[in-house]
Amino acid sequence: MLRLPRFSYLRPGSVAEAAQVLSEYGSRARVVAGGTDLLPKMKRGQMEPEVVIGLGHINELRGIRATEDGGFEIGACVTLSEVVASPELRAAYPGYVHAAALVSTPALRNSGTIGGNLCVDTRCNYYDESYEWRKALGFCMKKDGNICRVAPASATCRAIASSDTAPAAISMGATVVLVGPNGQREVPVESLYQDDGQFYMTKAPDEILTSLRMPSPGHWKSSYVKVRNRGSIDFPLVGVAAAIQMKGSLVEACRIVITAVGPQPLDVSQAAGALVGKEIDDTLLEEVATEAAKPARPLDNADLSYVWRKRMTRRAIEQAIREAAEVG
């Protein structure tokens, strides 16, 4: 049986205090809310913090609030189940809510938070194993080693993005609020990530994600399509978020974001330009999906063949655009 290692648990009274404590301990500390990602990784020796800083009890990180611009601000410690249960969010952002509903299982959605899912660790079949397995094979670049096992010639880790809600939030132009010892800043969700599976987030180590700000949906309608082995539990093998504006039967604008095909979600909306001003038909949709899938670079570090995942990226893009248009 895998057991948690010894660690100290701190319970700060506010976000500002939590950020200060995180800054003091540096790389020796991790923050935790639902713990659905951190705690299993601590058991497997993938993360080894000396100090764990609890956030789930801090009231300022909870709640779903309507904003003056017609959007919503969602506290980072709001659970995925609370997002799914919100009729206001479901009406405004069907793609984002559907993505939240597809994360893992009901029990884990009851604990897992929207902030945690945005920050969820990248994954790889060579990394997501027990300590003994990784030691026997030889450690990888992401933890304790100096080589990427799936791409030995790569200078960076190629573990893949695994958040379902991130691409959906990006497709709606969402931002996040980050709080650190030096104050607060707001950045687009897309800018949180970079093309490195080991250092996949751009936020400072002593910053805490405190909320997700979704702008007014306006006339945007959205969808999310997830490809995975089973109908629950599993991480995405491919994920596609689409947002679309329609005027009658004609497309006015379309955004496409794909995930699980590289270390960061990819905005491939430029490929949707061919749809603007036209009706959606099978031929045009296949052309757009083929173009949008070109940046996808799946490798042999997740379940099933990377060739199959590349092919399914195109099909998932087609499906996501169709579903978003039908919502509209």
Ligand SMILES: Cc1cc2nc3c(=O)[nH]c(=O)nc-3n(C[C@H](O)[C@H](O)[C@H](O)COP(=O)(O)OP(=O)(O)OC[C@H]3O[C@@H](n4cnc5c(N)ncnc54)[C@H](O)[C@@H]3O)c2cc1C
Second form
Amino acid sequence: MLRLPRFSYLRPGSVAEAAQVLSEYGSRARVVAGGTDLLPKMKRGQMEPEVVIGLGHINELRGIRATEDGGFEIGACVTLSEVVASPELRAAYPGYVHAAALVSTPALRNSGTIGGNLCVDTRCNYYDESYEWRKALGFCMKKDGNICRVAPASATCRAIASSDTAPAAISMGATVVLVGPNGQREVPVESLYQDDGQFYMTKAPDEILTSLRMPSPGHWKSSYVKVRNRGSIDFPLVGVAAAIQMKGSLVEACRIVITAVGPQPLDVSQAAGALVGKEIDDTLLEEVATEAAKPARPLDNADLSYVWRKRMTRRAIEQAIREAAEVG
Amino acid sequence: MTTVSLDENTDLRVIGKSLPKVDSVGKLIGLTAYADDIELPNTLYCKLLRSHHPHARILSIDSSAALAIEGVVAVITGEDLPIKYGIMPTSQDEHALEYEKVRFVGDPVAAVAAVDEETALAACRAILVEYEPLEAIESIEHGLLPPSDEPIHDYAGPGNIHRMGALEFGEVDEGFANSSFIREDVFFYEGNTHLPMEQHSATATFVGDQLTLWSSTQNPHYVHRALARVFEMPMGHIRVIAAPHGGGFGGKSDPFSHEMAVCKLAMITGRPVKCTLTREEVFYVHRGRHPVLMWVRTGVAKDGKILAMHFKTALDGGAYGSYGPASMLYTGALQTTTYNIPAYRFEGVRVFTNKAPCGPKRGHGTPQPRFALELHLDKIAEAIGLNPVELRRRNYVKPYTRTINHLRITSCGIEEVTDRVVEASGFLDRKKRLGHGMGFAVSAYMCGAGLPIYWNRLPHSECIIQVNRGGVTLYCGATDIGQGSDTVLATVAAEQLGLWPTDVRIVSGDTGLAPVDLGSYSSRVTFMAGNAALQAAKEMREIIVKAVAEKMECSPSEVMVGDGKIGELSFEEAVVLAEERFGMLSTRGSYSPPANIGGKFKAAGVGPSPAYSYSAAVVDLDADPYSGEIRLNKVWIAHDIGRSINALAVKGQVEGGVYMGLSEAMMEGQLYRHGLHKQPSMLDYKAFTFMEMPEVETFLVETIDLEGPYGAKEAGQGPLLPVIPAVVSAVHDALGVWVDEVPITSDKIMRAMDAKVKGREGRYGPKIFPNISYPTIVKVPPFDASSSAF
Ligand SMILES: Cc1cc2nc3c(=O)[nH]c(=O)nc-3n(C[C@H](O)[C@H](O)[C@H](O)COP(=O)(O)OP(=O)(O)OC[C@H]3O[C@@H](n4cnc5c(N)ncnc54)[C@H](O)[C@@H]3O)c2cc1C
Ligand code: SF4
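Now that the form predicted alone has been shown, please provide the structure of the form predicted in complex with this ligand.
Then the entire complex follows, led off by the chain already shown.
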């Protein structure tokens, strides 16, 4: 089997200590929560930390707490399974919980955390294989090389944003708490990501994500639709989170966030403006979906053809809006 | 599961029951030692350095830096193992480690033995290989062209053509001339791999003059032979033991580099050496389903009777010969075992390409033409206005007949399996609704190849049964690769001896302890080893019964055998009595297929089998006209098993075949890009998980074959075959488009739908079959009927 390379493992006693050792080791270190993303990548030589700093055991990172404003704060090391098993979260954020439930397999959800999921590496089928394979193909700029294999003319890596929960969290207006050497800050989930598959996160490498803050759901109803080849295990080929507020049968507000169609989740709520004040019908929905899918730029670096994935983006947007609004 | 038996004699105690496999408990509780579980004291670990180039000359290999690494004990290269080998006598084209040139990304060039895997891997990376890249051949079409620098191999040819065949039976031109309707179609079947859960692993020891290899091999017999050749050692000094398997499906049927390497390294170091492949390496070792491009032309009479068929195939063989010459012929051999084709022409070619070598996978060479043939018949049925079941029924072969290509058909349940699935599924009464479809297909498969892979006159299978107070032990070279062959042998012996299958100890898959069996391929074990076991068990029963009859002073026919008793005695008492009377109790059995099951022409070795199993399937699905996504609703499968030795095990094989068939039909592709495997990992090589499986309803039809053990035939491969065309046919039923290519993925369906919406032909698939200069057609004279009853 593929073996893990040698590394040192540190087990800090608190978030503060973790932040301190992380900044000491700098780029030579990486934090690990459930390890379901990091460890396979270390085996394949895609990530080569000399020092791995464990977070999973730190109690501060583990709880789900109701907040005063009627929302919830979810510790970064809460597992996806714990999220799925929480009736309160399910009632408040059905889209987010559904997204968590659709991540990989039960075994991986038992270890995989929500923080790890927000930070999960971008994916590309020119990159997600072993060192030997990448060497045979020719390395690419995301690791060990200097050009993009799927889009050679591109100045940046176009690897695919693949977190299922990120778009759902964005659609609810969630924020995350980041702790770094200079203290703590809170940023919207949306601004955690940028349009570069290599440097896909805006947070500093020595910042630790400590919790996800979900605001009160108010009257927002939400959904998540995931398109993939196999419902049992696969990463998203398209992911769409929708949140909607209705007044009777009329749409009051609607947010749409799409993922897996470029290096970052995209908030395309603008396109949903056409729905406001109206009843949802097929023609309108199709128009909105077509408009909302426009920024989707799938490339030939994932399963099935990019033409198909682009088309499915439209379809998934329609479906997500319907599901959120609970209309057939 | 329903079993329908055409047998009146139901006086059997254990045969046919649904019992757990005899080795299931060990597997369940984790006690079974698979090849990778074998840990001997002082073991060294081996890793192979593999080529990063699809096609290149090796200019130099420098392993000095690797040898200098602490913990590295030995490094070998191809020059240490210069003798070539290969599974077939005609394709001895592999070096254990290549030293002249490499032919695909993943081709091994050096092997390291070190104190642990990490060190071995580091040493592999320290070996410097200087290559001179050559043009890489990446497709069938490319392989058919004259190479621009040099062919992949310096034998065979012209160019990169490995093998060709061209045969004609009956008067094909005349058949076409008399036809009232003729149709031509082109199909493509993408290659795919076996994906066994267990990666290959091998451990070797060399003690005194004795070399021992434990390996996850389906065919210890052939590995034994290849080792003797490469190491120039007497066969008596080599012992190959097939460890219990976590799945084979044909992927563990060749002798492999890692097996050769651990043997050589054990000889050099004097220590046990072990090599377990990574999943990625299993994709490179491959030997899986050939990609095949196919062209078929059929002429039928007004009533739908086939008058002539012309079938052309072109196979992408990958980088080595492997079973390729046989695979190529198999793409043309079994079309005639389901339909009565009075005039048949076949032309086939296999080309070398710079990809992992292809070989046998479940159904070896026949799922591809079966897929093409069944869809082609659907299209003919549609064109002449017959329903697809009726068209087939009008052409079904009859039991106890001879096909135009000289194959002997004996028991044949093709009508019965058709009845079962058609009735249960309501296929003929289905309501037409856009997006919902059903597809039907049939198939046949062999119960063991009629000839061994290399010419020899040995029995194909032998068994020894030894009985004493310590119980019953059955020795047979057959390999249980998870298909349940140990269970079959134990059940056959138990039935004769009045015991329970778990009362019989099985020693199998060991060339040193057990008599010959050719291996677990071509669905041969139940039929061949089963017959050998039956013979040995019958003789043992007679001996014990004789001793008991003498004591009871009655005739042997009055001695009842069963429920652990022989007459009035317990089995153990009876055994002691017989041993006192006759000395050591040991009997033997052997099996060779009858001589008259096939023809005498060149290439007649591929296709003959002592019997054929028959399967039929109906697939019910919904297909989304917009996205092309398929939702499987249900599969009905009926299989003519001859007789179930163990109904549960048969059902497991049948449903496993359905699973594999669906997965191949809808997802799997051993795809290449820029000269290397596109996705050698289990996450990205898409295959079904059990979550993708629909409900399956299974019918076992028992035709009680006159030559099979208790009438049994096979279940390991046949039931996969009809599933694949049935899926594609159901999509056509649902959406009115043809996807003449598998896997039939959503995006291909979408493309066919788009074409239809735009007013073009609603089809996705290859448009043309290349112009291939096949050899001159050999016209084979009709079968000499005087040599056989039919
Ligand atoms: C077969 C397979 C299928 C998968 N399918 C999916 C899928 O469908 N959808 C999906 O979204 N994911 C999928 N994943 C990826 C992964 O399992 C999940 O995203 C999971 O939630 C990651 O969480 P983790 O705790 O295991 O992350 P880890 O592996 O521990 O960490 C992931 C990354 O985030 C960083 N990190 C982790 N926690 C923090 C933190 N608190 N602060 C800062 N950085 C942090 C790590 O350094 C690392 O780079 C799959 C993985 C596998 C192996
Ligand atoms: S998008 Fe380009 S740079 Fe990024 S991982 Fe893929 S090939 Fe590499």
